[in-house]
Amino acid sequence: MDNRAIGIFDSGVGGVTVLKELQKLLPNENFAYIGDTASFPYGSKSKKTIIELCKKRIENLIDMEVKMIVIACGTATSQALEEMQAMFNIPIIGIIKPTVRYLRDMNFKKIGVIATTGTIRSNGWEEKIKESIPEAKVQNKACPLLAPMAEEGWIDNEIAKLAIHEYLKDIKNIDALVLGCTHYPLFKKIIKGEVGENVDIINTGEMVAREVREYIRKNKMENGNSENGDTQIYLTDLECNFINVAKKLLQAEDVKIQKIG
């Protein structure tokens, strides 16, 4: 058994998306989640830049003594989980491989994937996706708007509405939609109305929960107190609209928030 908490981080408040579905999962489990809202968002930054900013927030996570990591952004898993695996001698998961591996268990073929800038640019989704599922056809759209709008609580206006009817109009005749973006299951509601019933909305925190509660069951790290865990959270800027958005997420009255370097 292994009482240490689950560490998490993100640019800002997408990640709650991950945590949540890591709370619902696996409830006597303990969180630490870092928001990094001083460098959001982390989208439009460079692969240097993001690597750099990983490895300070993995530092501080592994001087909050957390048993394992979870990257819970998509421009951070695809262009620095590999880096930050070599570097760090604790284990690191990150959005995008548990993602995948669903899409192949559920023989989807035509995908289509929305996400940040930096991470479409890198191609970090659609070369995992055809390495696992050769024949897949993907269509990337960049959703540059949809991060910065979810953290001003924009989730389900007209803006929302009018911004994401522009970035989907042209993915057409898709089995699956991977939200390659931690922020955009904000935005699901208004998704599956633009894409239709029949497509398979992704939700990549529901994928990386499921890997972090096998990979703790096989390795013997689970919590051993039978009650619900703690979850704490921190910020690198508080001067945002984080708490407003978090509660909502979390369903929760209040949510107490830390100041972190």
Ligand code: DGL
Given for the second form:
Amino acid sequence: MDNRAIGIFDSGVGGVTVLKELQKLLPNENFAYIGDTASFPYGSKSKKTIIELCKKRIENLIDMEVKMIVIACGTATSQALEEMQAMFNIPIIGIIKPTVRYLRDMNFKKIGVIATTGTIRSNGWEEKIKESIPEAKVQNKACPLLAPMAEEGWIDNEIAKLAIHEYLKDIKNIDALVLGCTHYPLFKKIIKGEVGENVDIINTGEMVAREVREYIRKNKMENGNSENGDTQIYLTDLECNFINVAKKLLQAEDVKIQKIG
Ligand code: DGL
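Target state, the form predicted together with the named molecule; input state, the form predicted on its own:
Below: every chain and molecule of the assembly, starting with the one above.
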């Protein structure tokens, strides 16, 4: 048994889509979430900067004495996961590996990936998909406007529809579309409307939550509490729209945040 919290971070509110799935699957666990709003967006930054930012956020979480860390960000996973795993002596899970395992188990071969510019530039998704499913055909598309729109709460208006149409119009003939940025599940309804009912829309948070559950069970790190766990949310800058979007996502009346960093 291990009652310490599970640490999570993202550049902003996107990682809350992962937090939500973790809370669903592991209701007794405690969570500490950092939204690095002072450095948002990660998606347009260099690999070197992403590594520096991830290092700081992981140090913050280690100072909070978390038992493991989830990088709830596609950009950070694709460009810094291996470096962070080599640098720190704490279990660190990203969003790519658990999702690729699911794609393989489901036998998907025609796969679309939408993500930030940095993630698509890193080719992280395609490499890992092809390592696991060599015959897979992958269509990648960077969608740089979507994460800022999600932070703004523009998730169900005409502008979101137009942007998503423009980004997805050339992706054709796929069985699954990976939402390779954790902000994108906020647009799931519009994306579904654009690609059609037959395409499986992959929310990485669900796969990550299953992976975390498996990991803590196997390593006997579960929280021994029988009551619902607690979630603490920290932001590196409070001048943002985080609370409004997080409230919608978590269907909560209020979301309390604290300043960090
Ligand atoms: N949520 C992030 C991701 O999964 C990053 C968005 C951004 O900061 O650009 O890639």
